[in-house]
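Below sits a lone chain in structure tokens, taken as the form predicted on its own.
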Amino acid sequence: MRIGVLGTGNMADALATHWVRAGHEVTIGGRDPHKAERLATRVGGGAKPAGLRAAAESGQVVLAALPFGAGVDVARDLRAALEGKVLLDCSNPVGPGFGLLTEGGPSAAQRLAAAAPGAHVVKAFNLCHEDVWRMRPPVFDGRPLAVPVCGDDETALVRVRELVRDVGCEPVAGGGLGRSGLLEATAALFISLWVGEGADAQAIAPPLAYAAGPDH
């Protein structure tokens, strides 16, 4: 698969590596040739430096490893190249206190989709930190990463889908894109969790045999 990377930071070196490994052809895209050059050297596997549109142009897929708010400035911009592409957003708008930044609005990935309509966007990947994402596998108790997502294009999702699996990690489907605020808030609340409680944001839900209740 030809993947486009728009971004140079953590993110966009967490998976791009993974996906490299598993045989993808990857394009890396920045605003500074120089970090996008230093990411594909140090990714390997012959992913190339590009600039931002070139990457997007070259992509079946682009992940969009941008800031909230970046994202959409940077897929309006490049509306035409991203025309009847896969764009995978992994960001979190998530501000201070731990509150949404998208509080009473669009998610973020619906804001991608409504700056570049001819996409086909696919949220994933943000629940997590980006060093999560780095191991080999994220694997934990024996069970691999369950990463949700969601999109409304069923050719869009089987592509993610095969992405989520190269990093090691099963896909669990999330629903339409409509849902994608959830995830978010999911991240928002997570992060609370972790960074401002101490707590085990895991330790918050039953196992699956007990999610109806005990007698179910």
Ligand SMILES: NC(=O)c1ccc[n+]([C@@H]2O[C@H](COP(=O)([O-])OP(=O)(O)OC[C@H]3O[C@@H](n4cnc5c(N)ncnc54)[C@H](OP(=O)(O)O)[C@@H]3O)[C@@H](O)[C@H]2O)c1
Given for the second form:
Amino acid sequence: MRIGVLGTGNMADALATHWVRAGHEVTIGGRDPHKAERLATRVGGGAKPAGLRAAAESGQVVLAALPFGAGVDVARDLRAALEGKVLLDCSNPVGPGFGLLTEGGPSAAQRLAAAAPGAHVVKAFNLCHEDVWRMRPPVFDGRPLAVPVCGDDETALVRVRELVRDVGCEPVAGGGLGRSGLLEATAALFISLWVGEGADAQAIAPPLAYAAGPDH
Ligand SMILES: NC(=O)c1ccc[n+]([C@@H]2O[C@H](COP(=O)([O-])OP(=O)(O)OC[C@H]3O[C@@H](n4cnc5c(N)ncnc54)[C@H](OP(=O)(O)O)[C@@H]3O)[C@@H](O)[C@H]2O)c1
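Given the form predicted on its own above, I would also like to look at the protein as it appears in the form predicted together with this ligand.
Up next: the whole complex, starting with the chain shown before.
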């Protein structure tokens, strides 16, 4: 697959590294050419450095590894280049006090979709810290990490599920893009539990056999 990455920060680094290893053709796009060059060298595997527009043009899948507000601005600016592409959104619109910056309005992923209406936006990879995405593979107690994926276009979802497996994880159907806000709210909750309370967010859900009560 040809993958364009928008951003040269932590998530770009963590995910692109897996995808290069899986044999994908990756272009790292940054607003700072030196950072793009440095990250492309770091992830290796023939990854090419580029500007944001060239990276968007190069990818069948384009990862937006950008802060929430910047992601929407960049998607609007690149809307023509993103036409027909899968636009993968891992952003967390989480602000001070672990609040959602999108409260009362569309989710971050829906705002990306509005900014680049020709792109097929898919939400994934937002629920864990970059260091988890750097694990090879992210497996806990013998179980691969499950990654919920939200999107409306089946072809786009097929591609993103493949990219989830390439990270060593298992994709889980999260529903349409209309449900992406739930993933973003879940991230806000998890971050507040981990960072604010020092609580184990994994402990808040029972095993599946108990999920709907003992009679189900
Ligand atoms: N880090 C995590 O653990 C984690 C986990 C899950 C989800 N996320 C989400 O993933 C996204 C990326 O996070 P990150 O940790 O990778 O961030 P990061 O390390 O700070 O990298 C952000 C990237 O965005 C670029 N950028 C910022 N503003 C821009 C603008 N206006 N135009 C173009 N490029 C711009 C930065 O470029 P410069 O270097 O030139 O400033 C940098 O390359 C965020 O939405 C975050 O919520 C992060």
